[in-house]
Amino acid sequence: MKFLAMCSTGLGSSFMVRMNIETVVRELGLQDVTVEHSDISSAGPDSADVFVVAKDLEDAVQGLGDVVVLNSIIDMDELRGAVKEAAARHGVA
């Protein structure tokens, strides 16, 4: 299973969210999970199983597939819940 954290440039906030997802994946003990980050324009439907973006970019990711929209990119509790739910949807738990 692959998570792809995205932001408009693929440099700052997506990298931070990627690191936070990796932390949550370790905390939850999830196996066979990869996490990458990217800018939105580089991502396509086959780029990942789950795409993670901030609320302000929600409209830009229509059609990518399984998208997690975060209300706050610094809220670890929100991210933990989103990662746990996404992992369950994809049979990784």
Second form
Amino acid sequence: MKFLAMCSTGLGSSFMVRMNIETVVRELGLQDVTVEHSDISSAGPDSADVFVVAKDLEDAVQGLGDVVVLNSIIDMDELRGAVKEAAARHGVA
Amino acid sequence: MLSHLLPERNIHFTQEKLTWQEAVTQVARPLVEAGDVTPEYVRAMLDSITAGGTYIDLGHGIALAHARPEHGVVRTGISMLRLGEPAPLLDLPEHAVDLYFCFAAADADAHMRAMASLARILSDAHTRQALRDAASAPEVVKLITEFEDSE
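So the form predicted on its own is up there; where is the form predicted together with its partner chain?
Entire complex below, previous chain first.
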């Protein structure tokens, strides 16, 4: 399965979120998971299985599909829970 | 390394009550004075927040102000401003920020490495709290150096 972390520029916060998702994926030992980051405008419903954005960009990602919204992009506890749930939804363990 | 991009002279503390515009302008000041960024970069950051860019709020009272490299970055650099009380972004209480970073990346590569380092430090609950508790520039530099050495 594929996670796509997104922000408006594809430069700053999306890259931070991507790094943190990669850390969580390693911690949890999840197999066959890829993580990328991009700006919101270049992403479409087929770009990933799960889209991850910060709370402020929630309105910009309607219609993409399985979207995870984070209150804080540097809160590893929140992210760990979100990644775990998303992986379970997509049958990855 | 983040410790090289965030020297003591780029780390400031203030007890003044600031607006978010003043906070962004002040956090960028050491970079402007050193010629790392042009005044246009500060304007670009303010404009982007005004246009709804509250996503620079990372949570935990920390914001990472930045704009695109072509908006006036001369050399890659980072600065930090710790406030005594929050200066909420766009005056929105849900974006109360009392620890501002200014991030200026000259190119994508410099951007990635420094951003990765900063992300690891801010995402580590222990270091994040220590950074929020730090009371002086030397303390912040020591903290970051120790964190990077431990990796």
